[in-house]
Amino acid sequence: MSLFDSRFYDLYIHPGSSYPIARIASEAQRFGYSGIAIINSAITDRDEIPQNFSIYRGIGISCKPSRLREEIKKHKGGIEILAVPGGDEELNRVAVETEGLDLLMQPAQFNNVLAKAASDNSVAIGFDLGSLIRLRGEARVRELIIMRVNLKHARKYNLSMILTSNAHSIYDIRSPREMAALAGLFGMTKEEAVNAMSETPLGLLKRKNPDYIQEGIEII
(Lines of atoms letter the chains of each structure in order from A and count residues from 1; the text may use other names and numbers.)
(Lines give C-alpha, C1' and ligand atoms only; values in the text may rest on other atoms or scores of the structure.)
Protein backbone atom coordinates (compact mmCIF):
# COMPACT_ATOMS: atom_id res chain seq x y z
CA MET A 1 0.00 0.00 0.00
CA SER A 2 1.38 3.40 -0.98
CA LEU A 3 1.88 6.14 1.59
CA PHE A 4 -0.19 8.35 -0.67
CA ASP A 5 -3.28 6.17 -0.37
CA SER A 6 -4.07 8.03 2.88
CA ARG A 7 -6.88 10.52 3.48
CA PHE A 8 -5.30 13.97 3.26
CA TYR A 9 -6.33 17.25 4.87
CA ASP A 10 -5.10 20.83 4.66
CA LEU A 11 -6.15 22.56 7.87
CA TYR A 12 -5.01 26.12 7.21
CA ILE A 13 -6.72 27.62 4.16
CA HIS A 14 -7.30 31.38 3.82
CA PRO A 15 -9.74 31.99 0.97
CA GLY A 16 -10.14 35.61 -0.04
CA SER A 17 -13.39 37.30 0.93
CA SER A 18 -14.62 37.21 -2.67
CA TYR A 19 -13.17 33.80 -3.61
CA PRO A 20 -15.68 30.90 -3.82
CA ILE A 21 -14.90 28.34 -1.13
CA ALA A 22 -16.70 25.67 -3.15
CA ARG A 23 -14.20 26.18 -5.97
CA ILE A 24 -11.27 25.77 -3.59
CA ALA A 25 -12.91 22.63 -2.19
CA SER A 26 -13.38 21.20 -5.68
CA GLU A 27 -9.76 21.87 -6.58
CA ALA A 28 -8.51 20.39 -3.31
CA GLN A 29 -10.56 17.26 -3.93
CA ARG A 30 -9.14 17.01 -7.44
CA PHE A 31 -5.64 17.14 -5.97
CA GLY A 32 -6.44 14.26 -3.63
CA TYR A 33 -7.64 15.85 -0.38
CA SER A 34 -10.57 14.59 1.66
CA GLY A 35 -11.15 17.88 3.45
CA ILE A 36 -9.87 21.34 4.30
CA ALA A 37 -10.22 23.80 7.15
CA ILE A 38 -10.92 27.42 6.32
CA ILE A 39 -9.68 30.12 8.67
CA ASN A 40 -11.85 33.11 9.61
CA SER A 41 -14.16 32.73 6.61
CA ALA A 42 -17.89 32.18 6.26
CA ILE A 43 -19.23 29.58 3.83
CA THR A 44 -21.79 31.18 1.54
CA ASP A 45 -21.79 28.56 -1.21
CA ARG A 46 -22.15 25.37 0.81
CA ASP A 47 -24.68 23.89 -1.60
CA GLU A 48 -21.91 23.75 -4.22
CA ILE A 49 -19.39 21.88 -2.04
CA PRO A 50 -18.49 18.57 -3.77
CA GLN A 51 -19.85 15.33 -2.36
CA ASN A 52 -17.65 13.19 -0.11
CA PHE A 53 -15.62 16.21 0.88
CA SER A 54 -15.47 17.80 4.35
CA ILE A 55 -15.02 21.43 5.28
CA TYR A 56 -14.07 22.46 8.79
CA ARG A 57 -13.93 25.89 10.33
CA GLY A 58 -10.94 27.40 12.04
CA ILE A 59 -10.33 30.52 14.08
CA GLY A 60 -7.05 32.33 13.51
CA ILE A 61 -6.01 34.59 16.38
CA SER A 62 -3.66 37.44 15.57
CA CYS A 63 -3.05 39.90 18.37
CA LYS A 64 -0.42 41.24 20.75
CA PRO A 65 1.08 38.77 23.24
CA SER A 66 -0.56 40.68 26.10
CA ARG A 67 -4.01 39.81 24.73
CA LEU A 68 -3.29 36.38 23.32
CA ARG A 69 -3.96 34.32 26.43
CA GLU A 70 -7.36 35.97 26.88
CA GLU A 71 -8.29 35.37 23.23
CA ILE A 72 -7.31 31.71 23.34
CA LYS A 73 -9.31 31.15 26.53
CA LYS A 74 -12.31 32.88 24.96
CA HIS A 75 -12.48 30.22 22.24
CA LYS A 76 -11.22 27.29 24.31
CA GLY A 77 -13.50 24.27 24.21
CA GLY A 78 -15.15 25.22 20.94
CA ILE A 79 -15.42 22.89 17.98
CA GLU A 80 -13.45 25.15 15.63
CA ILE A 81 -9.75 24.56 15.05
CA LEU A 82 -7.91 27.21 17.02
CA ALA A 83 -4.72 28.49 15.38
CA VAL A 84 -2.20 31.23 16.08
CA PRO A 85 0.28 32.49 13.45
CA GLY A 86 3.71 32.11 15.01
CA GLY A 87 5.88 35.13 15.68
CA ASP A 88 8.63 36.17 18.04
CA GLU A 89 9.61 34.28 21.18
CA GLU A 90 7.25 36.20 23.50
CA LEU A 91 4.19 35.54 21.37
CA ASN A 92 5.13 31.90 20.84
CA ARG A 93 5.66 31.40 24.57
CA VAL A 94 2.22 32.74 25.49
CA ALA A 95 0.66 30.62 22.74
CA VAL A 96 2.16 27.27 23.75
CA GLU A 97 1.70 27.89 27.47
CA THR A 98 -2.03 28.59 27.12
CA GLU A 99 -4.14 25.45 27.25
CA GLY A 100 -6.71 25.16 24.47
CA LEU A 101 -4.63 26.14 21.44
CA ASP A 102 -4.62 23.53 18.66
CA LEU A 103 -2.04 24.85 16.21
CA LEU A 104 0.91 27.25 16.27
CA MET A 105 1.81 28.12 12.69
CA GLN A 106 5.42 28.57 11.58
CA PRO A 107 6.88 30.12 14.76
CA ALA A 108 9.86 32.25 13.76
CA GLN A 109 11.61 31.86 17.12
CA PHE A 110 11.24 28.42 18.67
CA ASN A 111 13.43 26.62 21.21
CA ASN A 112 13.57 23.67 23.60
CA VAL A 113 11.60 25.43 26.34
CA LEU A 114 8.77 26.36 23.98
CA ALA A 115 8.76 22.91 22.41
CA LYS A 116 8.41 21.29 25.84
CA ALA A 117 5.47 23.59 26.65
CA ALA A 118 3.85 22.76 23.31
CA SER A 119 4.24 19.06 24.07
CA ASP A 120 2.74 19.47 27.54
CA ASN A 121 -0.31 21.32 26.14
CA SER A 122 -0.77 19.20 22.98
CA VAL A 123 -0.13 22.10 20.62
CA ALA A 124 0.69 21.04 17.05
CA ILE A 125 3.35 22.89 15.07
CA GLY A 126 2.41 24.02 11.57
CA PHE A 127 4.73 24.24 8.58
CA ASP A 128 3.59 26.75 5.95
CA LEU A 129 4.82 25.34 2.65
CA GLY A 130 3.06 28.16 0.85
CA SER A 131 5.87 30.43 1.99
CA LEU A 132 8.36 28.28 0.08
CA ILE A 133 6.22 28.58 -3.04
CA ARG A 134 5.68 32.34 -2.86
CA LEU A 135 9.05 33.58 -1.58
CA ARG A 136 12.33 33.83 -3.44
CA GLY A 137 15.98 34.46 -2.62
CA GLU A 138 17.04 35.27 0.93
CA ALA A 139 13.47 35.36 2.24
CA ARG A 140 12.93 31.77 1.10
CA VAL A 141 16.23 30.70 2.66
CA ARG A 142 15.17 32.24 5.99
CA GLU A 143 11.91 30.29 5.93
CA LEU A 144 13.79 27.06 5.24
CA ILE A 145 16.08 27.72 8.21
CA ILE A 146 13.07 28.36 10.47
CA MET A 147 11.47 25.11 9.31
CA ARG A 148 14.65 23.10 9.91
CA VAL A 149 14.91 24.43 13.47
CA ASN A 150 11.22 23.79 14.16
CA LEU A 151 11.49 20.28 12.75
CA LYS A 152 14.45 19.53 15.03
CA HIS A 153 12.50 20.59 18.13
CA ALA A 154 9.34 18.83 16.97
CA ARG A 155 11.23 15.56 16.61
CA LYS A 156 12.97 15.92 19.97
CA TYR A 157 9.72 16.51 21.87
CA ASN A 158 7.51 14.32 19.68
CA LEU A 159 5.29 17.25 18.71
CA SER A 160 2.42 16.83 16.30
CA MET A 161 3.30 18.39 12.95
CA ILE A 162 0.93 19.71 10.31
CA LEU A 163 1.77 20.66 6.73
CA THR A 164 -0.31 23.29 5.00
CA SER A 165 -0.29 25.15 1.70
CA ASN A 166 -1.86 28.17 3.41
CA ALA A 167 -3.74 28.57 0.14
CA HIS A 168 -5.58 31.79 -0.63
CA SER A 169 -6.88 30.61 -4.01
CA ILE A 170 -6.96 27.50 -6.19
CA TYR A 171 -3.58 28.49 -7.60
CA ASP A 172 -1.90 27.97 -4.22
CA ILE A 173 -3.07 24.37 -3.71
CA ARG A 174 -0.49 21.61 -4.16
CA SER A 175 -1.00 17.85 -4.23
CA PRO A 176 0.14 15.76 -1.25
CA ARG A 177 3.05 14.40 -3.31
CA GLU A 178 4.20 17.93 -4.13
CA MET A 179 3.82 18.94 -0.50
CA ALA A 180 5.95 16.01 0.63
CA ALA A 181 8.61 16.93 -1.92
CA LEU A 182 8.68 20.53 -0.66
CA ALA A 183 8.90 19.32 2.95
CA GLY A 184 11.97 17.34 1.98
CA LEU A 185 13.77 20.64 1.31
CA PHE A 186 14.03 21.28 5.06
CA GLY A 187 14.65 17.67 6.05
CA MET A 188 11.23 16.15 6.68
CA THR A 189 10.99 12.52 5.64
CA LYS A 190 8.28 11.34 3.28
CA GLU A 191 6.65 9.38 6.15
CA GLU A 192 6.65 12.46 8.40
CA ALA A 193 5.17 14.58 5.62
CA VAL A 194 2.37 12.12 4.91
CA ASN A 195 1.53 11.87 8.61
CA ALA A 196 1.50 15.66 8.83
CA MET A 197 -1.23 15.74 6.17
CA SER A 198 -3.19 12.66 7.25
CA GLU A 199 -2.83 11.04 10.69
CA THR A 200 -2.07 14.24 12.59
CA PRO A 201 -4.92 16.32 11.09
CA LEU A 202 -7.29 13.39 11.61
CA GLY A 203 -6.25 13.16 15.26
CA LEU A 204 -6.85 16.86 15.73
CA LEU A 205 -10.24 16.70 14.06
CA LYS A 206 -11.23 13.75 16.20
CA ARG A 207 -10.46 15.73 19.35
CA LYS A 208 -12.56 18.62 18.11
CA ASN A 209 -15.53 16.60 16.90
CA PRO A 210 -15.99 12.84 17.39
CA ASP A 211 -18.31 12.71 14.34
CA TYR A 212 -15.90 14.32 11.90
CA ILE A 213 -15.27 11.13 9.89
CA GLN A 214 -18.77 10.86 8.45
CA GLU A 215 -18.95 11.37 4.73
CA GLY A 216 -20.28 14.49 3.09
CA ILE A 217 -20.12 18.14 3.99
CA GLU A 218 -19.32 18.79 7.60
CA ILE A 219 -19.15 22.27 9.03
CA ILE A 220 -17.80 22.52 12.56
Contents of the next structure:
Amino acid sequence: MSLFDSRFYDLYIHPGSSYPIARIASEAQRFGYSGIAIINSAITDRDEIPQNFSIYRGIGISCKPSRLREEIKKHKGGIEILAVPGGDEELNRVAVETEGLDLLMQPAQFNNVLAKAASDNSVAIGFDLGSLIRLRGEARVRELIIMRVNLKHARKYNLSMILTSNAHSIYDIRSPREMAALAGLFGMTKEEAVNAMSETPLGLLKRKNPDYIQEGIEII
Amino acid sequence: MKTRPTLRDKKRYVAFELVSDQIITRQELIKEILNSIYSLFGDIGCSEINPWLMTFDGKYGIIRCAREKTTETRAALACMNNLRGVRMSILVLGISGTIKGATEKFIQNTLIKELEPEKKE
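Form predicted on its own done, so how does the form predicted together with its partner chain look?
Let us now look at the entire complex, which starts with that chain.
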Protein backbone atom coordinates (compact mmCIF):
# COMPACT_ATOMS: atom_id res chain seq x y z
CA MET A 1 0.00 0.00 0.00
CA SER A 2 1.31 3.35 -0.95
CA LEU A 3 1.79 6.14 1.56
CA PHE A 4 -0.46 8.34 -0.50
CA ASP A 5 -3.63 6.24 -0.18
CA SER A 6 -4.98 8.18 2.81
CA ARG A 7 -7.54 10.97 2.78
CA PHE A 8 -5.97 14.40 2.47
CA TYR A 9 -7.09 17.74 3.84
CA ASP A 10 -5.95 21.28 3.22
CA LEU A 11 -6.93 23.44 6.17
CA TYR A 12 -5.92 26.90 5.02
CA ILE A 13 -7.43 27.97 1.72
CA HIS A 14 -7.87 31.68 1.51
CA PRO A 15 -9.87 32.79 -1.55
CA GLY A 16 -11.21 36.31 -1.95
CA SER A 17 -14.77 36.93 -0.83
CA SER A 18 -16.17 36.79 -4.37
CA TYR A 19 -14.28 33.72 -5.58
CA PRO A 20 -16.60 30.75 -6.37
CA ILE A 21 -15.92 28.18 -3.67
CA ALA A 22 -17.57 25.34 -5.61
CA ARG A 23 -14.89 25.76 -8.29
CA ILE A 24 -12.10 25.49 -5.72
CA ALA A 25 -13.82 22.47 -4.18
CA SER A 26 -14.16 20.56 -7.44
CA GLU A 27 -10.59 21.40 -8.41
CA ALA A 28 -9.28 20.29 -4.99
CA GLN A 29 -11.16 17.02 -5.35
CA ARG A 30 -9.60 16.46 -8.76
CA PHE A 31 -6.16 17.09 -7.23
CA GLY A 32 -6.80 14.35 -4.66
CA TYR A 33 -8.17 16.04 -1.54
CA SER A 34 -11.10 14.84 0.56
CA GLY A 35 -11.78 18.14 2.27
CA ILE A 36 -10.68 21.72 2.61
CA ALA A 37 -11.15 24.54 5.09
CA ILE A 38 -12.02 27.99 3.76
CA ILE A 39 -10.70 30.88 5.82
CA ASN A 40 -12.70 34.08 6.34
CA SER A 41 -15.20 33.49 3.58
CA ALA A 42 -18.87 32.59 3.64
CA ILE A 43 -19.79 29.37 1.85
CA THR A 44 -22.66 30.49 -0.34
CA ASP A 45 -22.95 27.96 -3.16
CA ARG A 46 -23.17 24.87 -0.97
CA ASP A 47 -25.40 23.02 -3.49
CA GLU A 48 -22.76 22.96 -6.20
CA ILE A 49 -20.09 21.37 -4.02
CA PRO A 50 -19.21 17.87 -5.28
CA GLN A 51 -20.31 14.81 -3.32
CA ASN A 52 -17.95 13.02 -0.92
CA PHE A 53 -16.18 16.28 -0.34
CA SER A 54 -16.27 18.21 2.90
CA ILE A 55 -15.80 21.91 3.34
CA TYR A 56 -15.05 23.38 6.75
CA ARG A 57 -15.04 26.96 7.81
CA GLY A 58 -12.11 28.65 9.42
CA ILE A 59 -11.43 32.01 10.97
CA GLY A 60 -8.14 33.71 10.36
CA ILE A 61 -7.48 36.27 13.07
CA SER A 62 -5.04 39.01 12.24
CA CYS A 63 -4.89 41.89 14.68
CA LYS A 64 -2.55 43.56 17.12
CA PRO A 65 -0.88 41.25 19.66
CA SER A 66 -2.63 43.08 22.49
CA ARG A 67 -6.11 42.32 21.08
CA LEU A 68 -5.34 38.76 19.97
CA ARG A 69 -6.21 37.09 23.28
CA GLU A 70 -9.71 38.64 23.32
CA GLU A 71 -10.35 37.71 19.69
CA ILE A 72 -9.40 34.09 20.27
CA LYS A 73 -11.59 33.90 23.39
CA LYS A 74 -14.51 35.32 21.42
CA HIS A 75 -14.40 32.54 18.82
CA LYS A 76 -13.25 29.74 21.13
CA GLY A 77 -15.48 26.67 21.35
CA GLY A 78 -17.10 27.12 17.95
CA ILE A 79 -16.97 24.67 15.09
CA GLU A 80 -14.72 26.88 12.99
CA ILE A 81 -11.00 26.29 12.81
CA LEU A 82 -9.14 29.13 14.50
CA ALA A 83 -5.97 30.14 12.71
CA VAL A 84 -3.54 32.96 13.30
CA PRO A 85 -1.04 33.95 10.61
CA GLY A 86 2.29 34.04 12.40
CA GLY A 87 4.26 37.22 12.69
CA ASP A 88 6.93 38.57 14.98
CA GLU A 89 7.83 37.05 18.32
CA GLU A 90 5.38 39.11 20.39
CA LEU A 91 2.39 38.01 18.30
CA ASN A 92 3.48 34.37 18.23
CA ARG A 93 3.96 34.43 21.98
CA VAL A 94 0.42 35.65 22.67
CA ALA A 95 -0.98 33.17 20.12
CA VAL A 96 0.64 30.03 21.52
CA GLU A 97 -0.07 31.01 25.13
CA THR A 98 -3.81 31.40 24.56
CA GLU A 99 -5.87 28.28 24.99
CA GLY A 100 -8.31 27.47 22.21
CA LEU A 101 -6.21 28.34 19.19
CA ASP A 102 -5.88 25.53 16.65
CA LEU A 103 -3.35 26.64 14.09
CA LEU A 104 -0.46 29.08 14.02
CA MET A 105 0.61 29.62 10.43
CA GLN A 106 4.28 30.00 9.53
CA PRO A 107 5.57 31.77 12.67
CA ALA A 108 8.82 33.63 12.10
CA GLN A 109 11.35 33.82 14.95
CA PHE A 110 10.12 30.62 16.55
CA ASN A 111 12.03 29.43 19.60
CA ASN A 112 12.02 26.78 22.30
CA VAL A 113 9.88 28.79 24.73
CA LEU A 114 7.16 29.29 22.14
CA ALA A 115 7.39 25.65 21.08
CA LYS A 116 6.90 24.47 24.65
CA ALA A 117 3.87 26.75 25.11
CA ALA A 118 2.43 25.52 21.82
CA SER A 119 2.88 21.93 22.94
CA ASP A 120 1.10 22.66 26.26
CA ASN A 121 -1.89 24.29 24.55
CA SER A 122 -1.88 21.82 21.64
CA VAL A 123 -1.52 24.49 18.98
CA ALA A 124 -0.53 23.07 15.61
CA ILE A 125 2.18 24.70 13.54
CA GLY A 126 1.23 25.38 9.93
CA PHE A 127 3.74 25.35 7.09
CA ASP A 128 2.73 27.68 4.28
CA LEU A 129 3.95 25.99 1.10
CA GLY A 130 2.19 28.65 -0.97
CA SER A 131 5.04 31.00 -0.13
CA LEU A 132 7.49 28.57 -1.77
CA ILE A 133 5.29 28.48 -4.85
CA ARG A 134 4.76 32.21 -5.18
CA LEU A 135 8.12 33.67 -4.14
CA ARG A 136 11.45 33.53 -5.92
CA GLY A 137 15.06 34.20 -4.91
CA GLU A 138 15.95 35.87 -1.64
CA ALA A 139 12.41 35.95 -0.26
CA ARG A 140 12.00 32.22 -0.83
CA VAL A 141 15.33 31.52 0.85
CA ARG A 142 14.10 33.39 3.92
CA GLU A 143 10.86 31.36 4.03
CA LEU A 144 12.82 28.11 3.70
CA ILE A 145 15.06 29.09 6.63
CA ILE A 146 11.98 29.88 8.76
CA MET A 147 10.47 26.50 7.86
CA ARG A 148 13.67 24.65 8.73
CA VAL A 149 13.75 26.28 12.18
CA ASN A 150 10.05 25.54 12.75
CA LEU A 151 10.51 21.92 11.71
CA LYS A 152 13.41 21.50 14.12
CA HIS A 153 11.37 22.80 17.03
CA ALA A 154 8.26 20.87 16.02
CA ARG A 155 10.24 17.62 16.00
CA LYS A 156 11.91 18.34 19.33
CA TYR A 157 8.67 19.27 21.16
CA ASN A 158 6.37 16.85 19.31
CA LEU A 159 4.15 19.59 17.93
CA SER A 160 1.53 18.68 15.38
CA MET A 161 2.49 19.96 11.96
CA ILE A 162 0.08 20.89 9.20
CA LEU A 163 0.99 21.44 5.57
CA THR A 164 -1.20 23.95 3.79
CA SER A 165 -1.17 25.55 0.36
CA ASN A 166 -2.63 28.93 1.44
CA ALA A 167 -4.31 28.96 -1.96
CA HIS A 168 -5.92 32.16 -3.20
CA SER A 169 -7.29 30.62 -6.40
CA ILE A 170 -7.51 27.27 -8.17
CA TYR A 171 -4.04 27.79 -9.64
CA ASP A 172 -2.41 27.64 -6.19
CA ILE A 173 -3.71 24.18 -5.28
CA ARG A 174 -1.10 21.40 -5.50
CA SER A 175 -1.67 17.68 -5.23
CA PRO A 176 -0.56 15.86 -2.02
CA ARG A 177 2.47 14.25 -3.68
CA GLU A 178 3.74 17.61 -4.88
CA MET A 179 3.12 19.09 -1.43
CA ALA A 180 5.27 16.31 0.02
CA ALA A 181 7.97 17.05 -2.55
CA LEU A 182 7.87 20.75 -1.63
CA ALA A 183 8.06 19.83 2.06
CA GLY A 184 11.14 17.77 1.23
CA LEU A 185 12.89 20.99 0.21
CA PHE A 186 13.24 22.02 3.85
CA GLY A 187 13.99 18.60 5.22
CA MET A 188 10.60 17.08 6.02
CA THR A 189 10.36 13.35 5.39
CA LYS A 190 7.62 11.83 3.27
CA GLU A 191 5.96 10.17 6.27
CA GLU A 192 5.85 13.42 8.22
CA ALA A 193 4.42 15.22 5.20
CA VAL A 194 1.66 12.64 4.70
CA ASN A 195 0.79 12.80 8.41
CA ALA A 196 0.70 16.59 8.22
CA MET A 197 -1.88 16.41 5.46
CA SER A 198 -4.07 13.50 6.62
CA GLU A 199 -3.90 12.38 10.24
CA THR A 200 -3.13 15.67 11.99
CA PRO A 201 -5.87 17.66 10.20
CA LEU A 202 -8.33 14.81 10.87
CA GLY A 203 -7.46 14.92 14.58
CA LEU A 204 -7.92 18.68 14.59
CA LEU A 205 -11.30 18.39 12.87
CA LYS A 206 -12.36 15.72 15.35
CA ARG A 207 -11.59 18.15 18.15
CA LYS A 208 -13.90 20.70 16.51
CA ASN A 209 -16.80 18.24 16.52
CA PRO A 210 -19.58 19.40 18.95
CA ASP A 211 -19.61 15.92 20.57
CA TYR A 212 -15.96 16.14 21.51
CA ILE A 213 -15.31 16.76 25.22
CA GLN A 214 -11.63 16.55 25.99
CA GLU A 215 -8.52 14.69 24.94
CA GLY A 216 -9.05 11.03 25.79
CA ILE A 217 -12.71 11.32 26.88
CA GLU A 218 -15.67 10.27 24.75
CA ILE A 219 -19.35 9.40 25.27
CA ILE A 220 -20.06 5.72 24.69
CA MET B 1 28.93 5.66 -31.20
CA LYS B 2 26.07 4.30 -29.10
CA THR B 3 26.45 4.28 -25.32
CA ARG B 4 26.66 0.86 -23.73
CA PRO B 5 23.35 -0.09 -22.07
CA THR B 6 24.87 -0.29 -18.58
CA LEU B 7 26.34 3.20 -18.92
CA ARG B 8 23.17 4.89 -20.17
CA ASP B 9 21.45 7.45 -17.95
CA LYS B 10 18.45 5.97 -16.22
CA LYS B 11 15.42 8.14 -16.85
CA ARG B 12 11.89 8.62 -15.68
CA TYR B 13 9.03 10.16 -17.63
CA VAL B 14 6.64 12.48 -15.79
CA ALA B 15 3.17 12.74 -17.32
CA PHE B 16 1.49 16.03 -16.46
CA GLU B 17 -1.57 18.11 -17.16
CA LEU B 18 -1.41 21.87 -17.57
CA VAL B 19 -4.14 23.80 -15.75
CA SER B 20 -4.65 27.19 -17.37
CA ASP B 21 -7.44 29.03 -19.15
CA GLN B 22 -5.19 30.42 -21.88
CA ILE B 23 -3.11 28.85 -24.62
CA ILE B 24 0.54 28.24 -23.69
CA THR B 25 3.02 27.23 -26.37
CA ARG B 26 5.68 24.55 -26.13
CA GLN B 27 8.57 27.03 -26.27
CA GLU B 28 7.13 29.13 -23.45
CA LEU B 29 6.56 26.06 -21.30
CA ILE B 30 10.11 24.73 -21.83
CA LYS B 31 11.54 28.10 -20.88
CA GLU B 32 9.40 28.32 -17.74
CA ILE B 33 10.19 24.76 -16.61
CA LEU B 34 13.95 25.34 -16.96
CA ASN B 35 13.57 28.71 -15.26
CA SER B 36 11.79 27.12 -12.31
CA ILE B 37 14.40 24.38 -11.94
CA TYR B 38 17.26 26.90 -12.19
CA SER B 39 15.80 29.16 -9.54
CA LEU B 40 15.11 26.26 -7.16
CA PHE B 41 18.20 24.04 -7.59
CA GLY B 42 20.73 26.12 -9.51
CA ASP B 43 22.94 25.04 -12.39
CA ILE B 44 24.34 21.92 -10.71
CA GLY B 45 20.90 20.71 -9.66
CA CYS B 46 19.56 21.30 -13.14
CA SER B 47 22.39 19.29 -14.70
CA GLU B 48 21.67 16.42 -12.29
CA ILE B 49 17.95 16.47 -13.03
CA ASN B 50 18.65 16.60 -16.79
CA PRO B 51 15.11 17.75 -17.69
CA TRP B 52 13.55 17.78 -21.12
CA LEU B 53 10.04 18.29 -22.40
CA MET B 54 9.36 15.29 -24.62
CA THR B 55 5.85 16.01 -25.87
CA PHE B 56 3.24 18.64 -25.19
CA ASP B 57 -0.09 19.03 -26.94
CA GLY B 58 -1.38 22.18 -25.22
CA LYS B 59 -2.87 20.37 -22.21
CA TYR B 60 -1.09 17.06 -21.59
CA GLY B 61 2.64 16.49 -21.83
CA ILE B 62 5.61 14.39 -20.73
CA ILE B 63 8.82 15.60 -19.10
CA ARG B 64 11.96 13.48 -18.91
CA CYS B 65 14.15 13.57 -15.79
CA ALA B 66 16.85 11.52 -14.08
CA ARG B 67 15.63 8.42 -12.22
CA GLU B 68 16.89 9.54 -8.80
CA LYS B 69 15.52 13.06 -9.09
CA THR B 70 11.77 12.57 -9.47
CA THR B 71 10.97 14.26 -6.13
CA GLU B 72 13.03 17.30 -7.07
CA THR B 73 11.33 17.45 -10.45
CA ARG B 74 7.92 17.36 -8.77
CA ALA B 75 8.94 20.17 -6.44
CA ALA B 76 10.21 22.32 -9.32
CA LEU B 77 7.03 21.71 -11.33
CA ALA B 78 4.93 22.60 -8.29
CA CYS B 79 6.76 25.93 -8.00
CA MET B 80 5.54 27.14 -11.38
CA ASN B 81 2.59 29.47 -10.93
CA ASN B 82 2.58 32.01 -13.69
CA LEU B 83 3.89 32.37 -17.19
CA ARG B 84 4.19 35.88 -18.67
CA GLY B 85 1.43 36.98 -16.31
CA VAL B 86 -0.97 34.10 -17.10
CA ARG B 87 -1.90 32.05 -14.06
CA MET B 88 -1.19 28.35 -14.52
CA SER B 89 -0.34 25.25 -12.55
CA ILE B 90 0.85 21.75 -13.32
CA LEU B 91 -0.81 18.59 -12.07
CA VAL B 92 1.49 15.57 -12.20
CA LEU B 93 -0.57 12.58 -13.33
CA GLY B 94 2.10 9.93 -12.79
CA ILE B 95 5.66 8.81 -13.35
CA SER B 96 6.73 5.93 -15.55
CA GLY B 97 9.92 4.35 -16.90
CA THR B 98 8.96 4.58 -20.56
CA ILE B 99 7.18 7.13 -22.73
CA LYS B 100 4.75 4.46 -23.85
CA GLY B 101 3.92 3.54 -20.27
CA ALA B 102 3.42 7.16 -19.24
CA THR B 103 1.11 7.82 -22.20
CA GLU B 104 -0.96 4.67 -21.87
CA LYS B 105 -1.23 4.57 -18.11
CA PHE B 106 -1.80 8.20 -17.23
CA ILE B 107 -2.69 10.42 -20.16
CA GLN B 108 -5.09 8.14 -22.02
CA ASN B 109 -6.73 7.11 -18.76
CA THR B 110 -7.40 10.74 -17.94
CA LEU B 111 -8.95 11.32 -21.34
CA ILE B 112 -11.25 8.35 -20.89
CA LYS B 113 -12.25 9.44 -17.40
CA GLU B 114 -13.34 12.83 -18.66
CA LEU B 115 -15.28 11.42 -21.58
CA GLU B 116 -17.32 8.91 -19.58
CA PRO B 117 -20.00 11.20 -18.11
CA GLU B 118 -20.92 12.42 -21.59
CA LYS B 119 -21.49 8.86 -22.76
CA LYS B 120 -23.96 8.22 -19.93
CA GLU B 121 -26.05 11.21 -20.91
